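Okay, so here's just one chain, in structure tokens, the form predicted on its own.
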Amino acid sequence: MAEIIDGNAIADEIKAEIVAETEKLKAKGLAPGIATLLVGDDFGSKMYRGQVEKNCESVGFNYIEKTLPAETTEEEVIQIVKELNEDPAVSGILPLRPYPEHISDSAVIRNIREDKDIDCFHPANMGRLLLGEPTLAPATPSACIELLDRVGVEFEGAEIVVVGHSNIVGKPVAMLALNRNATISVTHIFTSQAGNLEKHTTGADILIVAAGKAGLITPDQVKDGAVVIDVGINRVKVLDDEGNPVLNDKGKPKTKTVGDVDFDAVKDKAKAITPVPGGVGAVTNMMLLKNALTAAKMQAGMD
């Protein structure tokens, strides 16, 4: 039976550390702050915005909200970004995507000042990550590494297989682990479609899964005693013992959140595993705050 890695408990530990560091900075006249930038009224983005505001309040950060109408031009959005770049109350700028089709994500990100890019998608920050000299790293990949650190995993020489090659998780988490002298293999959904996924994953001491497909990883694809980090977030129907959808009070199918790993089956084979929910996501929220804290110190010329 695997150790269930409690992401919520680890997130609470990190939060306490952030609060303590923030109090020290405030005593020196420095108050970290995050600005969110939303264009339009995308439901998911608004939900995330509310979570960021709540998280900022919980650790004593300033929070600045910028919400613009969907018809705002790209030039006007970039002008807001430039104003936030110069605002001393803003340590980090968080663009809430997706943006309307007429606004280029790339144009917005490239105009965020590198030392305020707490999502770490500016090409310069991604380049530093590739070179092994990161100042800020993407929150979700950082959360994966932090979880492994906190449970005492040794990176040097470890065989790590990443399932997923997105710019958001797969590529940067592979670079972060490679920078720790692990041996890295990056696979993805096309590896699975070619029938080759298992030959890679069964050799992994550490398996990091971020492919976006519920139940992709089954016990036969996991090495005995492996550590499994499940980044996936998928909504699936709740089924009864006969495989039929379970209905709610309104007669609609109930749903639940699951990862990319068949948790109940794999937990009996792995050494340690993160649940979904309650694993990577909770720590991701704290790593974003930690980036803002680091950015505030960078901007103040502090080590």
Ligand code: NAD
Second form
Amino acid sequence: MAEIIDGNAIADEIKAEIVAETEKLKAKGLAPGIATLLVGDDFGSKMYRGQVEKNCESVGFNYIEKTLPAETTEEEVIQIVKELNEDPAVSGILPLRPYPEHISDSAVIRNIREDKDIDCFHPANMGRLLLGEPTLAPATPSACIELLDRVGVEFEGAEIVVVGHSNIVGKPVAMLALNRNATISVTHIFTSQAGNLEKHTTGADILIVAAGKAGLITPDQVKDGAVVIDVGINRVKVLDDEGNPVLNDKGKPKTKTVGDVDFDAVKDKAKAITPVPGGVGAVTNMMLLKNALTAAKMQAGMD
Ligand code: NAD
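Having seen the form predicted on its own, can you show the form predicted together with nicotinamide-adenine-dinucleotide (NAD)?
Below: every chain and molecule of the assembly, starting with the one above.
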């Protein structure tokens, strides 16, 4: 049976480190702060905004909310970004996407000051990541690396297989691991469609899965003794022993959050595995705060 990597406990450790460092900075008159930038009222973005606000409060950061109506023009949004760039209370800017269609994500992102880009959306920061130069690496990929570090996994020479090649998770986590001298394979939907997914995943010492597909990774796709990091977040129906949906008090199907890995089956084969929830997500929240702290120090010429 695998070690269950406790993301909540690791997140608490990181939080305590952030709180301690924030207190020291505040004693020097420096308070880190995160500004979220939402345009419109996307439900998922509003949920995330609430979480960022709560996380900021929990470590003593400033939180600045910018929520603009859906009809705001791209020019007006960029003007707000420029104001946040100049605001000393804001050390990090987090654009909450998706934006309405008339606003180009890329135009907004390219106007964020590179040293306030705390989730590494700016192409210049992604370039630094690729080159292995210091940068504010994106929160979720950093959380994967942090989890592996904190359970003592060695990167050098390890065979790491990433499932998923998105710009926000798959590609950057592969680059972060490559910068640590692991051997990297990046697989994706076309790998699966070509029937080659298992060929790659069964060779992985460390398997990082970020596909957004519940039950994608089953035990036959995992090498004995592998370390499995499950990034996926999926809402699925709760089923009874006969495979029928379990209903809640209102007669609606009950749902639960699961990852991309068949956790119950894979945990008997892996050496260590992250659960969902309670794995990568909890640490991701802390990595974003850690980036804002680093950004505040950089802006004050302390790093
Ligand atoms: P995305 O939709 O942008 O990318 C999905 C990737 O998975 C693509 O590269 C696609 O080719 C690949 N993929 C899809 N189906 C596949 C299959 N059958 N076989 C192999 N590859 C397949 O998603 P994303 O934004 O990278 O997020 C991935 C998952 O991670 C989602 O479930 C998302 O909710 C979750 N996520 C979690 C966190 C966190 O903090 N825990 C943060 C971001 C995203």
